[in-house]
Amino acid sequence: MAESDQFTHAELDLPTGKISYLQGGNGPSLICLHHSWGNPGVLELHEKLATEFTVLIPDMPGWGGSERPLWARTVRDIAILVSHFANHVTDSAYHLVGFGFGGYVAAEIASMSESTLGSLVLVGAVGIQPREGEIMDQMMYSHRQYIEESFRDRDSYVSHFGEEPPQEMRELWDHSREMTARVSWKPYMFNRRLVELLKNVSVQTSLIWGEHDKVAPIDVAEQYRDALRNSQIHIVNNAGHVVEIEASGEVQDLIVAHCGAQLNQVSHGG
């Protein structure tokens, strides 16, 4: 897992098994949960957030250097570990923020204990059905076809990857891929009673979607605002489903003001 000179790796030890992270920064609490394939490490987005925020990036149970907790079998068991992560790595109320399947384990959390978030930012996120269409299955790609189709097109996924991912880099998602499939195959990705469990959930959510993303159909992101009563849509142009990767000005922009503008609802007795 790959750090940076703003940020310190740290493990939590828990009962259901030990968990890896990385910290950095300094404010309020922003955990960012990664894609289904796996932790990257200190991306440029987090290293900006770190500015405004305690960033907190986990490796989610079975996931990088994070122990597989081998009875899980649902999404939504990996939300129960990750709040258990947050309860212990937080004071206070914390902004989630979750990517691609993150985003998904996001939502699942949002929808149990929504009294522990000051705001909810879902990226891509998958976890609903499409009513067109379908969330792209990464089983019938191998891990570099997937990756290359979660950015905009080709020549974006080199620019970020080269032509060849480091072994290291290969390795992490071969190991993700095994853990992805235990908890999300049937049905893939999407959890049919998520919409209705999500129409009770009132935090603040902003939904961030690059406008060429393969992975997540608009859709779902369009039912995310439907059930979601307090939620809105942002469409980052020229991206993909990897959108804080390739437009990561842009999402720190639209993240920080929706988090800043909760936390000065809070201040004022909003």
The other form holds:
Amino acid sequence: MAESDQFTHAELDLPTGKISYLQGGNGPSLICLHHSWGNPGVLELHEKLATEFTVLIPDMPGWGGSERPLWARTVRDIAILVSHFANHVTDSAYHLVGFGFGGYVAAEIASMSESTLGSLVLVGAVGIQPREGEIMDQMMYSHRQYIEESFRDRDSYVSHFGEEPPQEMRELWDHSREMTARVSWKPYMFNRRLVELLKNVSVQTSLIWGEHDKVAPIDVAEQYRDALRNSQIHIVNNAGHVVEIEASGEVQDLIVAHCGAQLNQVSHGG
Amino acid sequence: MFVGYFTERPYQDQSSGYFGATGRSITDLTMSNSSYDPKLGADLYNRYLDEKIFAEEMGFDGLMLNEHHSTPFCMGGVMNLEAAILARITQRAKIVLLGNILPIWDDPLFLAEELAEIDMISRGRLVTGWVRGTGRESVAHNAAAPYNWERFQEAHDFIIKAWTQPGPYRWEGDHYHFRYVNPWARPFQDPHPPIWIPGVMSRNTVAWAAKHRYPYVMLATELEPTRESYEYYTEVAKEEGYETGTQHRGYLFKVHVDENEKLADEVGRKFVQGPSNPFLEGNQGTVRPFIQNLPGLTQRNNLLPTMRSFAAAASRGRAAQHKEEAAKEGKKVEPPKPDKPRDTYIDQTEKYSIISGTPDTVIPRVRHVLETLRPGSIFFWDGDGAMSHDDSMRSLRLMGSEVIPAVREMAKELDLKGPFEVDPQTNKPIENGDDTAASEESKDAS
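Having seen the form predicted alone, I'd like the form predicted together with the partner chain now, please.
Now the complete complex, all chains and molecules, led by this one.
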């Protein structure tokens, strides 16, 4: 897991297994949940957010350096474990930001325990079946192809990972894909019950989507907006599914603006 | 020695544009079934059944079927149906299923019932074999790849119990749940049909088969890695406290026999033609590696020596890994050239992957295989690729009249006893287990 001067590596031992995470910055807690392909370490976006928040970046249970819960079968199992992690590493309500698959986990957490959340940000989240089209099925691509498709175009992918991603990164993707398959093989990347459950959720939610997201169709964002009564969609131009990489500055501004607006409520025990 | 006959039952559509060595190659799991012609399918299914009947008449001990899904190279998507038909229309030969893909069954009770019915209809001629399947099968039937091995083992345990423990009872496993297990069909054979395990690359499966004392049938793998894989089986057996014998070893290999060498060469080349088959070296079409290597399907680092072969690795979508491993060892890998079938055909004949010739040239080459591997069961893989019905029938006739009798003599000389002569579970001789008698009876009939 890549570290930076601002971030330190830590581990939380839970009876269900060790959870590895990065922590950096100061301020209210903000937890970032990674894509299905694992935690790439500290991104530019995380560094920027750490100027305003205490940023926590766990390897979700089963991914990266966190122990694999072999009994886990659903995304909801992962969401429960992540919420246990959050309860241990935060003192009060926390902001929750999920990217792609991490957004799916975040939405599941919101459906179960919104009282612990200061705000919610779903970035290119999956978890809801699109009414038209499909969530791009990574099982039908090589992990390299799939991640390339997560960028707005090939040039953008190459500028980030190079022509050939390093061995360490490919191993992370391979390892991550197995865990993804363990909990979301079928139905692939959605839970039909989630939309219904989210109708009772009122946490302030920002839905950030890349204009060229080929993984999670915009209809998914629209269904989240319709289900979550206090939500709005922000489209980021010239970005794909990995909008936080391709437009980190704009995403940072959106997250800070959204979560910052809730700070008052959080500091008052919201 | 147990001698079986096998073909993948390819969907041979001359008009498809995908047929033959110069046809368009097929990329795995990309070809729409909109071009499927059920009338042609009807002809082919009946042809392959007819060939099985003839194989029995020619003295084969076993008629082997296999199963793949959503692909034109194998029409055995519902192998158990073919087996049920063979159970009724054949008389003597074992019906060898290598094998049912356990992890893709969501209801293994249904499978236990089907196999028991086949065993009864055939009056105890079923040999049941179970496999984990390739990525293609996991995708086609949407079985979660990471649980493939767990489901394989649990389905196995469930079926054995369903066959051997009187019901009703509950089954609450990790992957299967039944509130009433009491199948009203039990196998004809007591306690159940023999179980053989076919495979290509997984050490886990070999070790598991050895622990259960199930014969392990290597599927058209190259000779030396196959021998080494058998040794691994033997090592595990020793740890389990028993000695292995030829009864624990099976081998499938490509054999075609014809009336003269020219014809044998011409028809032998058809192995690498026809609809693309990743398991027919040189005829691979385009395998999509990520489908064959679905996450969690097999352990990335627990493979048999058979994966040293580029063709075997490529058929399982591991060509890139194969090259990387070879590079680490300072070896240069030259993959076969699919656009030059002559090259790959010759290459395969040289390394005994394909044996094609007249009886005079085939018999010594088969002997080499038997001496090298010492299997108790062999299967001749023939009638495949672009081979016609006539090609298959000529070969079967010559196998029956010359090759099989010679193989039986060799087996006696080399002391190669099959699993119906020596019980793999006990290593004790089986009474009336000499398959020669059956062969003689068949020869008289022909």
